[in-house]
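Here you get one chain, nothing else, as structure tokens; it is the form predicted on its own.
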Amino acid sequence: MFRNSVYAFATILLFLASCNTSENKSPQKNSPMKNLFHDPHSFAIPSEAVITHLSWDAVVDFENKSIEGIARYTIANKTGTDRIRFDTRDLIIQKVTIGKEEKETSFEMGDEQEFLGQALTVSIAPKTEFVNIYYKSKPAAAAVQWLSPQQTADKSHPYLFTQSQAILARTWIPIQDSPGIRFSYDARVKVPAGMLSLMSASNPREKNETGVYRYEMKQPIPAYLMALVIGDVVFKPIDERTGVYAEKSRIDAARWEFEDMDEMLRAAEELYGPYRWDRYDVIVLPPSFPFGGMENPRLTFATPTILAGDRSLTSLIAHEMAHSWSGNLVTNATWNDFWLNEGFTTYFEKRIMEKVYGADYAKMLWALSYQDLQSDLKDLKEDGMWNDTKLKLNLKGRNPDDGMTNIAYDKGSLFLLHIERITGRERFDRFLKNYFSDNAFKSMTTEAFLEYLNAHLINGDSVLAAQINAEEWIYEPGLPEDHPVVKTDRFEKVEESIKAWLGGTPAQDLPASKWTTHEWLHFLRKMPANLSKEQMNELDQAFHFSESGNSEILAEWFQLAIAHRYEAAYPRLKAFLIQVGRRKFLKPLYEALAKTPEGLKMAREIYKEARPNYHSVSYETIDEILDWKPSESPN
């Protein structure tokens, strides 16, 4: 356990700068600007030749489930090298040309590597400025989900969406797929008539007759923020900078649910500086979307599971919006530094929610976050993955999705809350505002962040450095003993209600009529492990949990139902698992079912029907839980 000051540690970092072989050793000073780091999840060699702009021209073929395109790159040949490397996975490379004159050049496909795909090495000349890759995606491209009309809300047209994070952009565009490589882009996309196409760029508001749409993203972004969605969707504005896209049957509900989006954006700017991406719009996707949200610039992708009808789940919008600063603006250089994206964003999200909805509301979010963190710490320890509870990870040879646990989000944000409480909120806010401004549109490693922390906050104060104790928070597993814990009177009152119910007060007489989603989640999480079927039935009859329209409450209730074998909830559980593709809900529910032979049998029966509705990000996780073989899936 390291106990030295950050100041001393930063000195050691400079000595280690020449040892660029380990993911846990630091780069040279000012690495955010020099890109002097190694990304173990990309074949690209940006120190030799790197992309700076993409002009993408594509035709989307729904019938054959394929994207055929030309990726035209402007490159910087830094060393006069005769090659440039791209990342690909399951792509058909048809030909490659160089220069504006499109001179055909040779290329080589490397050996297939698990998770990573294949390196595409293109022959270039020292003065080559343009590389043009003609290619075609395969139907099974992991980033792309092709949906039939029946899998959408309106059931009128097919639908397509991509999910590029972490390293799936390479499955639909040959690209340098590293979060440390940024580029601007423009695009021209041809789609079937009657559908609207959108990207993480400037977007149309309505369909046109030609089915050809053009886009521009002037601000440089990493590949994982490339995004495409095509469907029968419409747009409604919220204010001059914000709006929402959704299928027609959902647009009014979505517009109402996200009414406070403009207020959130203003709150975010008051905290940490101007919004740099022009517009902030959200699109509500079909239920198979594997995440709660994805922070694609200018167009957040959102799950329909947050449409609760009472605006109680909109902290997810605050989270994705916060990524416009932490992640999209200042980006983790590699997936080993993932906490720099999600820890900062989770902290920022709660600050936005506090500013819009008040301190009591934010305290409940902090308390639930701490519960999630404790659960992940316990699970990772039991699974022999204790090293994955560090903030700085070493994911070399592993799928970067392995690092996308609550550790990055909740331990990372708790670390920042710890610093805030030591330095005072006003001082820490000035630090964060300057951090985002000074490092805008740059990549950040953990070690470079420590240098910035020392230079701009600690400033040689050894006492403050010892109090912050950054080395233990970042490089050691688990939590330091002096970690903060946020408590809230509202949760204490919930616990009093639980005691009253267990003491004989009927469930229907509990003072719960004005509880928020967060209080209901705490109520369910604090239930004892030995409830009888009669008690489960009483709760269900009083509060109608099995019929709830709130996905967060439903998912928590289903875990309780599985643990207590409350079979009355099983039909709705089955329907939920078939309809919803959000991995956050699927993973714990399938894990809970798999703990017993009868539960495993039921899980596998449900999964056979549900799996075709899931995105690869979700079904690859559930395949592992259920030991599912591809041969078991229906054709």
Ligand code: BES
The other form holds:
Amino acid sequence: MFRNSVYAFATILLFLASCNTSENKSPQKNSPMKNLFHDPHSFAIPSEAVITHLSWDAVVDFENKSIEGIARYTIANKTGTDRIRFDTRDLIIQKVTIGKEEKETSFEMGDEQEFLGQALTVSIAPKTEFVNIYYKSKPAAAAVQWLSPQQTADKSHPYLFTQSQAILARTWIPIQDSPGIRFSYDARVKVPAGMLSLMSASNPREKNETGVYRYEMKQPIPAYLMALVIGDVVFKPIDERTGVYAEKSRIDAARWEFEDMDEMLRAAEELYGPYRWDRYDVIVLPPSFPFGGMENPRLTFATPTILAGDRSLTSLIAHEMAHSWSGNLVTNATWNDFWLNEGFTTYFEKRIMEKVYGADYAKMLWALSYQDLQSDLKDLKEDGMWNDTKLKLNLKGRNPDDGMTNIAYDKGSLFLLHIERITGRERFDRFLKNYFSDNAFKSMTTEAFLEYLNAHLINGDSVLAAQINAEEWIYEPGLPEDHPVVKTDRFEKVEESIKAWLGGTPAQDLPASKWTTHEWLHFLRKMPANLSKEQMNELDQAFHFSESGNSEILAEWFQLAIAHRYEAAYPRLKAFLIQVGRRKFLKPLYEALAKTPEGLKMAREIYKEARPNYHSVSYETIDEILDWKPSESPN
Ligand code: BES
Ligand code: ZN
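Alright, leaving the form predicted on its own aside, put up the form predicted together with this ligand.
So here's everything in the complex, that chain up top.
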């Protein structure tokens, strides 16, 4: 009876809390509900029964593209319930046992729901502490990309990597796949001989003959930070606590490119407190990795497209490193609060870059981010997705991957810059440092953040509250009028050069010899929309854009080439689209091509060849742009 009423009360609270998030309003001040939230993208019911530790035992079968494993969970049965619920998608559940003695128990698979998968409900007893799930993943597991030797740099061994964020961990482990649920883990993984296997945990440095590797992650993490990568990779240290993994042919380039990583990590600690995850390593993946980087704890996953050869794209490392605080330590409670992860991280990233490379450098990053924000606002308005320009999202019933746009990054970080400018740096830094330490290893809703902001920064100062204007920044679409704008002389000079060139100065006479990647990006972004073939050709002859080894410059140049039908760049464009699977580059390029009938035709021809190289995250997006039916390609 008592248990039932506790349960009923908790359910009511949970219901109220979920009404609150779905209406997208902030709760009343001093609400006792601030720590109760409902995650619309998980079947788990953590208020009843929740996982606290995972012991994962797995064998990876490259031939059948399957991971066969046992997920042994320690659980907390909070209400004495007779069931615990997990998330699964495309998994084959073989059997489930409970307790140390592994007594077989009954389980039920719910109906399949688009992108959410199926609930797995396991029968337990009020005192059950251990639940063991025997299972197998399918070749279609959306998190996992199985690469042939041909798709790697060294072409000798196959390769595998996972990408769990946002809700794909459930495609390779039955798990409570909500960012608001944390657990520690250990693992034992068996892989084919000749390969090294790494996780988001304590990692080996070299291959062993048995192909069996063990891991430990003592700090509790949410499921989206579960990660596995297997390949013929080697390790090189940078300092005692940082290092790089990559395939042999890339390791020296990677080690050189990321040499400042230890300095970045010290800069981050000076800003916002100690690094809490022991080691910080980066692995450079094959080019099909769908993101620039992924902040898997202790082991950032990175695209090889940031190996520019001049260290000019390493703000991405600062970004993933910054997630060790914003995201991995203080974690968005649901994907509706995504801006708490990415906005804080984007702000933090720029602070690290400023500390290591100076204010001029950081200003250019801010200016480019502002340009991205303006173009995202424009696109979302045109696409009728204006509500997605709010920081606090409402993704219920949607695939979170569709609503998690760059707004969280660029508007989120601009909001923090806005607060910094009002309070002054020193005061804001003190606030942020405390925010990370007070909330370490906890999840954060937007509403709880607002309460924290009120209690620890605003502190009853109504003038300050009005200046910060948090409610408008967070709950309204678009950009408040008094937002900060970052100006940089370096970009103004670039604009003068563009004017001079359009006024007749030959391209090769422009004072561009010392420009950095960011100035080149600005140069390309500021080009008028109506250049002639001769002008495009002149630029290419003078600056060799089509041959650039810098992926960011190349992608920006390809945009211009498509818009102006500059066909001389098309062979390189095609090669790029086939080789690189990073969605940030693919999406705008395919979109630009799809604007004209000939472009669309070419895009679809290229895509036929390119699609087998892409991870599901990327091809799901591009299928839609090109109206591609999966039946059009064998998979
Ligand atoms: N955590 C993100 C990647 C992500 C976001 C994966 C949403 C799945 C869903 C990562 O930290 C990130 O933001 N990567 C950026 C790089 C950054 C410098 C903007 C990327 O991949 O481009
Ligand atoms: Zn990020």
